[in-house]
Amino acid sequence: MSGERNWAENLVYRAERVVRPRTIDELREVLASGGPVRALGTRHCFNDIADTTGTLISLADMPREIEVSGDTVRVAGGVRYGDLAPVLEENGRALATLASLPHISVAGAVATGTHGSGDRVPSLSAAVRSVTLVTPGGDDVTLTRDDADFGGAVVHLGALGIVTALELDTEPSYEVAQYAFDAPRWDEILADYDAVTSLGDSVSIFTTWRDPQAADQLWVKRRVRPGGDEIDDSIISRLGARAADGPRHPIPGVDAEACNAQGGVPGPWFERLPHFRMDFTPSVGAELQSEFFVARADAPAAIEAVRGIAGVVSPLLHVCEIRSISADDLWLSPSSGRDSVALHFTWRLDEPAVRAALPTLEKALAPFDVRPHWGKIFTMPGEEVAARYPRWHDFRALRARLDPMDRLQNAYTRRLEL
């Protein structure tokens, strides 16, 4: 075993060896040499959807290529969210949601259907426009939006090869202004639900689930527009929420230094959507995560759902983020032919507790079709997560195209039955 471990260090990779080439050329060389292999990135999934036993190949060390050419930019397989947002800020453009941290890679982020928040927005992998990779035969395989397996090539749960570059929508830059409320009565979030979510662009509900009345925070972030365009006031008055005193960390009672700036400063996209700066370790470091996904109409009986069994998860929680995306075609996307919102736990290190409480949880969102999120911590048996999307059948074929030999198959991946 290589020893090495994910982000989070709850997980040891079980690869024989993990490789770093420096060039197509000698990525090719590394499929060549034959056995299982899988691509790493930059080791932020909670869960072994990156390990394999034979070879774990992490691109980190080829060039990490960055082109920006009118409305799309070309970005490397190495790239990470944090190296490409100031160059797209230096040529006037911006993508249209980030996720939560940027230090997390592009290609990575896309394969597994990560996303940012937003009522009109959708994940992080819908921006793709290109997909490029090398299959383990070695072959250079590019899928555009024009193409017919394209919406099974972008969420691939690195099932389909290495992926070597992407191409993204882009837009002209923006600026961004975060607030900070504490306190928002539960009651009435759930009463009209749609209308917190609209106070912002991007919007998140945190709670620690230990007050049965109110969630813990809630953060807008707004775009800077001509002319202003403020917070409507009474909405956060009927809530029952305060404005922040201060600076506030997404984990109460945490230092907020590593937190981008809030009350209301306006501030590049990219030092606003993302909750954390690049030079900081993003959240509290000890962390696990689960993730899951619910049709937006569902959203305040599944929130009502978790509130109560809130006894259940509290006492593993550092705290749980709640943000609603669009819909997008995406096969094996979470929010696959649906808007949704997310019910996002960050979980104290206790993986063998965590992994207890999760079937209750995941029984008390079961009747609103849940879907987990690729590459964080979940339970439920692999037909339960394939009955979840109507194209499962339709990717496992496009896998099996791309890949005859299994070469890409792994523990994660026979466990879904892919």
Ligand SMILES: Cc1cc2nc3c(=O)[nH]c(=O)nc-3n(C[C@H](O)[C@H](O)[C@H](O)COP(=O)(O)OP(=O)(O)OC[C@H]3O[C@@H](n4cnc5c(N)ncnc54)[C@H](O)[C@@H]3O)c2cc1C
Given for the second form:
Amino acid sequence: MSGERNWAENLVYRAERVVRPRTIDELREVLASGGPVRALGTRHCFNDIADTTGTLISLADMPREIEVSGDTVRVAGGVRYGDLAPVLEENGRALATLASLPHISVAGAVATGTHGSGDRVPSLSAAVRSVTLVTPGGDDVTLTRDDADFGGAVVHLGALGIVTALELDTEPSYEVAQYAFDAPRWDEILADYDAVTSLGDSVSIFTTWRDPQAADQLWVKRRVRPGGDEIDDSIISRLGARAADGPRHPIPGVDAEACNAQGGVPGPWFERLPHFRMDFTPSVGAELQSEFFVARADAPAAIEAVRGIAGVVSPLLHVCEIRSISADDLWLSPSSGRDSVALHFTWRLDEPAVRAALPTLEKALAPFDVRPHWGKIFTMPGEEVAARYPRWHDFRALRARLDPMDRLQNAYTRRLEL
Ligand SMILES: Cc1cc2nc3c(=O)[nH]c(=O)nc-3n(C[C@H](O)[C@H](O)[C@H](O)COP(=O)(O)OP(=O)(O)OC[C@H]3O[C@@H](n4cnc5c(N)ncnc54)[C@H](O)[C@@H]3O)c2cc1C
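Moving on from the form predicted alone, please list the structure of the form predicted together with the named molecule.
Starting with the chain above, the whole complex follows.
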């Protein structure tokens, strides 16, 4: 065993070895040596999705090429969002959305349907225009939006091949200002949920569920538009929320030094959309995460369902974050085919206790056809997860075609019966 761990250190990879090819030819040699394989990104998943019993392949030592051209950028398989964003900015370009942290690899993030927040903003995966991968058999495959199988090739759970390049949509660079508010009232949030999420381009509600009357914080990120309007104060006052009197961290009591500037100070998109700054540990570090997606229309009822079991989840939580993601058409995207709201749980680092509580949480959310985040901890049985995806069988067929020897299959994909 390699003994190497994921970012949260809750998982020791079972892989025999981790290899770091420096060129595509070296990557091909690794693949030609046979046995189970998997690509490893920046290790930010909390479950065994990235694991294998054979060889883990990290592309971190391959050239991190980034080519900006028109409204597209082409990135190599080892590039992280934190590498990409400043290069885009130098070229006057931007991405439509980012996750809460820039530390993650583009290839690993889009493979799991990673998302930020926004009523009109789909997942990071939806920006992908083309995927280039090397199959375990050594074939080069590029799929673009014109291909019938493209919908299966972006959110692929690492099960199709080793992605060596991706092309992404870009748009003109923009500035964002973010604002934090304390203690928005639940009754008002639930009475008009759309009014809350429309306060900005990206909105997050943070809660520990400890106060039955109010969530802990509301973060609003707004693009700075020439002559643009201000935050609708009437909604803020209806929520009973107060403007934060200083910088906030999502987790109550944690120093906000790791967070990007708040207080309405405008800044480049990539220094406002993620909550956390590249040079700092994001979130708390000693943590686990789970996340569940419901249809947007079900969000108030799903929030009520979690409030109803606050006594089960709250003692295990650092914080919960609620975000919106608009629909995409990628087969295995958790927001595929439906505008969604994701309820995210940053747990304390006590995996047995979290796993013991998850069935209660998943049962509470079951009436809403929940889809779990692929990279976080869930206990729902594979067949239940599969039933949530109308194109599941198409993905299985694509997987079997690109990896007929099942070399990319691992314990995670077997639990899902992929
Ligand atoms: C502190 C923290 C905050 C987070 N915030 C968010 C958030 O805001 N929104 C959200 O949606 N998620 C969030 N996540 C989850 C994270 O975005 C996902 O787990 C993401 O998949 C991590 O990417 P990675 O490169 O670290 O993946 P890894 O864990 O290394 O790998 C993930 C999957 O991608 C595959 N993969 C990686 N690289 C390649 C490649 N080159 N070719 C083929 N397959 C590949 C792996 O085999 C594996 O199946 C957060 C995680 C952490 C730790």
